[in-house]
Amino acid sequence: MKRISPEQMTDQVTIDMRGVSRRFGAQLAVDGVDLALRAGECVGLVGHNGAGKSTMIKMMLGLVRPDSGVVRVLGEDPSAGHGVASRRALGYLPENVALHPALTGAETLAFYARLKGRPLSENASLLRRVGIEGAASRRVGTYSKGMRQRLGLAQALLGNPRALLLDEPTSGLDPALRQSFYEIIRALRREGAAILLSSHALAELEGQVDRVVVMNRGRKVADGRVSDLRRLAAMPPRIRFLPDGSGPSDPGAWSRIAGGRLERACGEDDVAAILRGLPQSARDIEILRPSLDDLYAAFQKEAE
């Protein structure tokens, strides 16, 4: 896949949902939701067990059809006849990934090959990208879990994929695993993939996503950077510091905390000037922002 550029990614909407709607039964799935998704953009999708999650997804995969509303995938509706040409350009790993016991990692990535009508030539890079190309010829019965979830994304990135659509990818993955997973998403980010992450790991997210999606119950209850929700759900950064004779030059700003620190909150464009003004002696000196758990919780709160 060719690299694009940034101006180039910021107008080209992959996958595109608005107004979407579905219902099973008399439980409302996912009501009323807009989301789209642009080339280059890691978007992170979050929210409780039974919140619509695995639905949107597989709205995306031409899966399940909504009862209202529209998804297109690269201008197509995954759900139709036609949509195969779209369908073929995602990527999907679910969260459980269902492989057979009984075939090697290269029998099992051929299968998932020609099942995309892709050439097996790419498949011994792939999986030297993933890191199991040593474990190709084993059993997959034989497999750790991590290793299992490493084949997954290698037949999820069969065919360079347009947009990949990625369930607790990190799930069975050690620290290294999943420094290593995250190099593997930003490089195809660069080549201008869309990539969405449905994931639980709230503080692994914080720091790899551009947006982060947070439903609720079916419906979208917060989307946008971390910085945006920050102020969405009113939980201003907090300077700490410990004086060491002199005071702040504003006291009264200031509340007296344990261990005879201080702390105030401000607005995000206040944080420079406010540490510029602490007196020299200060020690100690803190910079707290609310974490993507913090703001989680805020907006299910809120939504309730």
Second form
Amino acid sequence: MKRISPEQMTDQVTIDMRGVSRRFGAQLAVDGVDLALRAGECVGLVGHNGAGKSTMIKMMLGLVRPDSGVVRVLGEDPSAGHGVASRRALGYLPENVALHPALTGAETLAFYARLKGRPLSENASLLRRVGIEGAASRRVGTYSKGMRQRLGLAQALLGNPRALLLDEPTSGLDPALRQSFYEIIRALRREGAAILLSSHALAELEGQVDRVVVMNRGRKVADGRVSDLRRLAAMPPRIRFLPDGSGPSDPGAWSRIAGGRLERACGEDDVAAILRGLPQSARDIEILRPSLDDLYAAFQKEAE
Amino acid sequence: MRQILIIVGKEWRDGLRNRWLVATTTLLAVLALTLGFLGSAPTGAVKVSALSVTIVSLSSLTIFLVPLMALLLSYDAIVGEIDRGTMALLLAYPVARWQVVLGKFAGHLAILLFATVIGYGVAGVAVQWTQGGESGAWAAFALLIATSVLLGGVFVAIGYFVSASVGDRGTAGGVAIGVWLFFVLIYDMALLGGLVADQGRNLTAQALNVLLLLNPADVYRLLNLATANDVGVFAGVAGLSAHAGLAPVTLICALLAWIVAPLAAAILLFSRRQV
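Having seen the form predicted alone, could you now give me the structure of the form predicted in complex with its partner chain?
Below: every chain and molecule of the assembly, starting with the one above.
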């Protein structure tokens, strides 16, 4: 795991956690975790339920004070004093966001905008951005789960936050909504926000995040780009194809799998050569790379 | 200050939306009007102001009703928001925990203030207008409204204390009802029982004073039933205070202390609490 020297962590590092631990009763929820979140970076925080993801996010918000270690958000300790400056610069979407059912969508957003000291003039465009401008004057109690989640995202986006902390943001969203959700996130990242996405549905983070941090029982077990993690986990790509009837009688390096297909694992550098060596009659050629879920399972096993 | 006002505004709007404001105001107005017109019927014989009689009956009603309303309004305020998850989001904003508690307190107090002033005010005006009487009772009536709001504030603060100290909403509700029973019913019964059993041997007037000040409902009773002479005639039990010799200022300070102490304790507990 790469450590950042103090010289490097100037204003570039938006959120910095070092050696952070937190215990709840007998349970060590977070155990000596280092984590840096830089501007314009989108990091996936993955782990089982109870791996310590939410606790880490709450420590960044100053809602939970670490027992040991240091948390800095824009250079400020978020749990000291009111943590006002750091919280003004953060956007937070809690897991299963709960909002006041008696208020309308527009009133909810206005309430939070006032708390953040933002002009209310931005709100209409925010509601449009998350696609619930049509329901703005309805009470939140009448909203569907997807609409509540959108409104939750809208409040997290108030005031162009420097860092967005999204706890299981897409759980319970339908696929179309999920896509528009990630589009918004990509746009924010282009604008230079640091984004932390916690999730246990890894497959959908693929292609959305620059870096993945894997948590297991409060410890960080992996941290890096998806391709680095693949190498670290020593999970090589596999090539599969369906030979025609007259295919190689001696499969050699290939092993037979269901459906009469052949499969072999190989190094990343050999993929092209092997593909060129396939007979003309080969059909149904596939290159399988371990998905995030496979990687995750490998790291979890390693940690246990 | 700004953050507190934002939360006050939100609580007020919540109160409007969930009909609390309308319900409490209507309830107080209807009961006050009923008591005002039915209860003041016998005034013809004893030649006192109908409003004075209304004050006596209204303050008895208030002792039961306002603490109950205040506790129902407040027991859920902290633990409920934590349970539902709205508190975590709120505290992720640049707002301190004491600001949240004070903002909620001011908002809930505003709801009680509105309900009491309008509910009792309507009844007071109606009684005075239809039945007449000397205007001196107005001061006592104003005192009734002001102290009723204070009494409400006391139990809102106690409700927050309960809400900040227990683990879930169900427990908070149960404890709140227990608090209400204790201060409104059990305490006085126990005190009277004690006085009767003691026959004045050990319980000095001094000790009685302290015991009365230890229950905000009694403080309220003393304030309203004994301070105004005309009203005191009907006060019965609360005539105690004539001997007790507690000045109205002392009583009002006691009520204020009963607001400040639980509120401060609630803020302290909430600050240490895991959200």
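Positions refer to the first chain, counted from 1. None of these values were measured; they are calculated from a predicted model.
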task: Report the entry in Ser121, Ala234, Pro175, Gly207 that lies at the hinge, where the C-alphas stop fitting one rigid part best and start fitting the other, between the two forms.
output: Ala234
